[in-house]
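Quick heads-up: it's one chain on its own, the form predicted on its own, in structure tokens.
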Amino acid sequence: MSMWTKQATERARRLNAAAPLTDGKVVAGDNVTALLERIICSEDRVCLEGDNQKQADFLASCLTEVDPGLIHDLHIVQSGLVLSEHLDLFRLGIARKLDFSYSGPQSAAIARALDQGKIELGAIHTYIELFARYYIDLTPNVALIAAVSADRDGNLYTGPNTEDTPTIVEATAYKSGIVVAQVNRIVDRVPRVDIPADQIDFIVEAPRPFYVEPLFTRDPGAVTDTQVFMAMMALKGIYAKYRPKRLNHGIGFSTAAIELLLPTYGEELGLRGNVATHWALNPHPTLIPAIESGWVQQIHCFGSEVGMDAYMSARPDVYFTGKDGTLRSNRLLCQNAGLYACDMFIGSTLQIDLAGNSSTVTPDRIAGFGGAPNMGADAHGRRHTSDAWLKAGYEAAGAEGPLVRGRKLVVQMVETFGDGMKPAFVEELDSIALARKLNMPLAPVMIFGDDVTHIVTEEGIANLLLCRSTDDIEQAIRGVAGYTPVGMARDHAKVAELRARGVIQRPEDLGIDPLKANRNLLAARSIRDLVTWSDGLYAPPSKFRNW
């Protein structure tokens, strides 16, 4: 006879086991790796919070303290690894499997772990297939999550950052897994109930707050005239043609340049009210002018950012807030609007090969996709229409009628050379090399290139939309790569027939004046400046400040 119900008899063991380290559900600090001792299990599924920006670090250092002979061979399935701490877990032998989706600081590390076999991969997923997949077959069995405040019920309040949490704790709570929530403080009464106390196991006060990366602060300052340049290319040339109300951006300079742009160059455009309304991205310092200035309606954050709390929930008509008055975020919502409700991602990227394929990998950094992939592509399921997506894909099928599908624009920004001169536009792809060094299937490609539309240059712009060939295609990238190996090979018969053609257009095409390109044009040159144009609301990171 069948036994349905041993999943739920494996968490009352679990927890029975945990009852006297605890007061309720409150744990003492001291008392966690004693704790995580008796509720995980060797090769269970564990996801310890490492978001894109917050991270739960302190669960993180518990975590590595375990003793490995009782706990080892987990299977870390987490969106972001960040922290030391998460590389540490295999180093020590307490986790053997991994699961991801974005590593930022640690991505040399986890290619050298990957070189030397500690680290089984599993996939290098986008976010949203990540978390689709804590719902089918990667379900944790753990959650080590974290929030800014928790009441003595377990009711937590995430706050600005809530990001991942939500989804995490569903796919955990209800499957019978265990929920350990590390907060700030413990109060009487949380400010909002972001997770209700039924889903929450325990809660420990960490001895400091948990972990924010500021990673969307951009300095104005660090804007270059060249980043000046491509960004007036691509509102003349793509926003002023296209006008996608509706978008998400990168985080490179470039994108910022093109924010910082909007009051100004952007004006002289007249695209105010046309272009760039509506936003699925995290809170960007430098579209604090363009917000100021009446250009943005609504943005919904995948995220917080640190400095911009105060700014935010003094502009409830922009941003998504509680009653409580500050953001709500969610990744997984957010991301979900940037891949079905967007016209348009512009981005930038480190390789770029022939067919427009693009990757972050090299063969000593393995960064992850974390959400561009997502972003940054053309989703079929998509039904409703809008006139940027329905010219972007008349212009892709060269006619128009009923049962042609719009596109969404997908557009590359970035400079010929990279850090350290370093072309970024080559014949193949680092990640290639990288995929048959280690066995993997599929190379790890962060947008392919048959949803790229547009790439950006300081040479021009290539319109990947009237290409018809693959021949186009690859003479219209190399049409823009410069003096790259993979410019210089370009066949220049080709590439003028392509100019001609539209499908290339050069600065002076656009009407573009490189002598009016220069840091002048932005409508905030420093961080001090983004600072005055929020009123004093926005207040940067101490290594933002210079005064």
Second form
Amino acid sequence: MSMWTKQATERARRLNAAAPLTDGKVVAGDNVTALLERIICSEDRVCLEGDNQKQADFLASCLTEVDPGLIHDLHIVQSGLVLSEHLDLFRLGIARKLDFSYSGPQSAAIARALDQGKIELGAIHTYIELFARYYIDLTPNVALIAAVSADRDGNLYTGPNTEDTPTIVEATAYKSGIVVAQVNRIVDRVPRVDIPADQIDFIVEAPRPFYVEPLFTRDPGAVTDTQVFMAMMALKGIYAKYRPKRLNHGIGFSTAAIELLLPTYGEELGLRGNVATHWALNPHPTLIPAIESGWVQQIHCFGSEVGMDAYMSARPDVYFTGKDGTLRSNRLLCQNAGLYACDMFIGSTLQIDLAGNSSTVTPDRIAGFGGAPNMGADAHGRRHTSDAWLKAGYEAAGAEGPLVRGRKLVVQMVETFGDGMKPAFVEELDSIALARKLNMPLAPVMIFGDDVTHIVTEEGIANLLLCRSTDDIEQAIRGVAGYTPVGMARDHAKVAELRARGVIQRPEDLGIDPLKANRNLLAARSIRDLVTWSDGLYAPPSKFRNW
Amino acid sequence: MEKFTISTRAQRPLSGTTRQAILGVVASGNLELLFERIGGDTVEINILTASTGYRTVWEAVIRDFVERTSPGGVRITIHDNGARPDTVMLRLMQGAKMLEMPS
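Having seen the form predicted on its own, I'd like the form predicted in complex with the partner chain now, please.
Every chain and every other molecule in the complex is listed next, the one we just looked at coming first.
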């Protein structure tokens, strides 16, 4: 006789054990550690919500306080491993196995813990990939999540930073798992129901609101002339050529420069309404001038950004907002939108090799992936066409026809030298050395070369769609690698040939006047200018206020 | 600190009539350049650089600059303050453009 309800029975057992510690669904802060000891068992898969910008930080610190004799060998499955508490779980022996996507500030600590054998690493995933596995073979037994507010029934308002929450809760709640939410406040009535009470087992009011870091704010005051120059090349050589209407931008200064040039140089090129109208994008403050100048029709967001709430609430034609008027973000859906519905991804990276593979791993840091790999990948499941997509596909195939499919434009923008004169172009990615050291069967690669269509540097644009051999690709990359060792080792005759074929375009080939490559071309030259553009609705965090 | 001069020949004299141009500033990540028209087809570049041991990189930057703009008859004096090669190239291109403008 098979038992078909083991999971539901186990869930009921744990909820019963926890009942004496709660008042309905409400748990007092002091009881949370004891509660976790009753609802979590050793070897459980646990998602301790760690999003890009919102982390269940109180629940994380409570989980580090459970008795490791009682609870150990947990398998942590979450997108962001960004708090020191997330690492403490492994140090203390509470957790052993890890599957994640992004580590940001903990990237050095993760590398150390892996090296010391404190973490058994499953895989570093792209976002959609990890979320997908929540529904196949990494379904959490327990999810510890964060929300802005809850009512006493457990209805949650996750607010502008909704991010991963619905995805995590859905996987856990519908597979007999247990969901605990920390909230900033318990209220009589939530502004809107982002997660219905049915899916929530326990709520606890955290002693402090969860912290949100302004990850996507780039100060226009720090954009350099070189970045303006590269942004001009991208606009003229790629936006004006392919006319991608639907796109995603990375978070670097080069793409911030493009955003700030749309109302000036982009206007001069006659691109308004013809490119960059629909976006999968975090709420970048540097896009405000383009929005206010009528460039942007709509934006769907992965998460929110500090200081942008009032602005977005006042622009519901552009942003996705709830009936309460605040932003609704959703990381799974926005990543999916970026993968399938965008014609272009453009962003920066730390290292590019001679095949165009790129990585943000350095010898002692494992930062994980963030959003770039899903955005910066050609979706083979795509079937709808657009002019930009077809044009890129036809260039790659060297032919047109009913069976020639399009290509996503995947553009990497890098300055040839990064911080501390570190060359961005390398013969071999550091991630390969790291994979060797840690016995990883697959090196962490942010975007594989076969997905990259263009590389933009201050030296020009390399169009990899027009490359017909690995030698073409290597020399096209060397040809825009400037005065790095990789660039200095170029074959001059071959690079001249590639330039004649239009594979490499120098700024002068694009008719770009270097004298215009000046910060004065930016639509906003400071954070304060952005506030002015926003009619005072953008409220920058204090560290960006210098007036 | 290192100081050296690189002299080369351009394919043709730089067009335009502006005699002199100064651009950039000595500041972090930036550099100062003086362009002077001296006639003929030689290009003379005097470099005062904050970092030593980069002469081959300078030679490569200047070779590409001369090939890309053909700035014959120009003397350029550079105070680089440790600027990166890409910034040097951008400022060189900008200086040539300034001399090419009618005075």
